[in-house]
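Only one chain comes next, encoded as structure tokens, the form predicted alone.
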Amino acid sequence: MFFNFLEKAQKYNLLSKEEIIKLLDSKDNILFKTADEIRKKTKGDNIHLRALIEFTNFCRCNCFYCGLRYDNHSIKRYRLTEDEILSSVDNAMQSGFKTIVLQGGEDIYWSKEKVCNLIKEIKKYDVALTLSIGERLTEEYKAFRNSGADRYLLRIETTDKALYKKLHPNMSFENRLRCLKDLKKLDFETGTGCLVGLPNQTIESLADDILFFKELNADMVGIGPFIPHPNTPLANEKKDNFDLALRVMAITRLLLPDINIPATTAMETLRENGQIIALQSGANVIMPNFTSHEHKNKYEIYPNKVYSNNCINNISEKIKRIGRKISYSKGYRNDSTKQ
């Protein structure tokens, strides 16, 4: 029965709700099989790097799930300097990477012009540039594609209204998506994804995640296992996702075959070598953390976050191993450059 469902999946790139559910409660392994093929076949072997920079852990939001959250006054917060910013681009295009992602809580000190500007200064390096700062008005999303952004990623968490809601205090969920529409619409690559393992989520939940990626034509999707911190109102939960959100992924890989995935470092951290099974899965992507190391542990969305080498050469090495090679491309949905 399995084996219709990817040949289906392999020929079509469809699945219905139905099928969805029916993998996922699966535990013949395939499917991870079959979405590394699919991978192979439509992204080739190349691994693309991308430097992530956290630059504020400042948050208006109070997601229950966040160790960033509003209410969580135990963090020590902080904020970098444009100049920091730039150091730490800096040092990631020396190390040989043409990919920033520049990553905050929804700070709102970091204003439309703010943004602008350092938009600006970073597109001066020969770099494609994400960003992931939260919900935004279009009017700042559409002057951040004006200023050189490339990327915007806005993971909707979770498509379950009801859970939306209740994970999500004063937040709307039309507004995301809106927010997320705006961003398709305005020519960004438009990146989402979903935590796996939520309380009260379901199986028929997730597959209404991986169908709504499809919907919108995500250019990338990632996936996070659910992992609870200690100060938010779901410290008490279990956190044993990592299969569960491998499925996702690799289900995701099936739908969407010529995106961009990353090995979360969630995956790993819940998982030792967690981000190579997840290569070996349909996932092409890493990044690397290049935030100083002052404040890089601050940044604690969830704890004992695991971080990647950000060596080139160590990278380099250990993905050697499973066959696999870096880009140094800048990676886009559309790169045709396999090799």
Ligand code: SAH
The other form holds:
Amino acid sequence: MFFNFLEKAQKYNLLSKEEIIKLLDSKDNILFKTADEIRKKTKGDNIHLRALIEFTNFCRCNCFYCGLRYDNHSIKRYRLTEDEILSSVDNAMQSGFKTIVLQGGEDIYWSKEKVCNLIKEIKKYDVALTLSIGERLTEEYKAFRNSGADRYLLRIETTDKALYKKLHPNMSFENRLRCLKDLKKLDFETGTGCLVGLPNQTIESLADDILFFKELNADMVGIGPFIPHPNTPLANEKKDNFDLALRVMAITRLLLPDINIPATTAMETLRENGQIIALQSGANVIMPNFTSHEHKNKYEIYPNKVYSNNCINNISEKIKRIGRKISYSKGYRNDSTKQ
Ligand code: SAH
Ligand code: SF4
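Show the same protein again, this time as the form predicted in complex with ligand SAH rather than the form predicted alone.
Entire complex below, previous chain first.
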């Protein structure tokens, strides 16, 4: 099939909802090739590595899809101490990382003051710091930013309001939006994204998700194929969502040519070499896991999470093989050097 609107996308970074749906529905690989070309032109061949530290798996939320949900009593909960976190940061620094991502469930133990102290400790190192700790009050976000946090990841998960409501008991879509707008206003580099393959999620709503990333002018977008977790209400929703998630990711690259897009661990979990495939279809970031061995397996958002690309030698070898290289800059969106 010939998509004449791909040319338009390449030139103007615009697509209509109908065009996005056509791309999502097709099996044609031209989409991936086009996204890869755009990535090369805007971001160059460098791949940014972000060290991911999963510092708590306590969560007050009950998202239907997630293994960390409050009602899952079969996982062992853990919370790293500040010293343990700083030692992981130290490890990441030694390996040459320039970005730390602190991710966790919505853990009320980590009050505004505690998070601010931690941010200040981490920012004593020469690193960019990303937080991914869910929904907070405006004043908390403000305090995190003033303490030195640079970036924040908060996926919208789905823009289908009815589906959002069903999957997130006691949460509100409006508050999620408020959070993302706060983050943008506070000048965080703001990351969002969605899950792909949720039960009752339509292709139309995935097109809306992509248009939402564009409208928000997200600085980073992470796309996760949904992987059912056995101890959640969605345990039996078995489907392979890899291809569709890859298409959502590639179209996002067409519309937002200069943003950072990770090749997500969930993609590697569903396909051997899934992250490399993603890096050749529009992605330019990998987030290796720096959570200590003792706790790694307890951060089970979805089952059988793979860790094959966490060893830096392993990943740099693979990256070299596809003609790309690791960047040792902080990798902001507006990094004009393509370093
Ligand atoms: N609590 C924070 C950060 C941790 S969850 C938050 O919710 O923002 C990080 C991401 O994991 C979520 O945004 C969600 O998109 C993803 N996730 C949760 N369950 C998943 C599953 N079953 N399959 C794939 N990704 C999942
Ligand atoms: Fe908690 Fe995030 Fe999982 Fe929802 S997705 S249950 S907020 S860890």
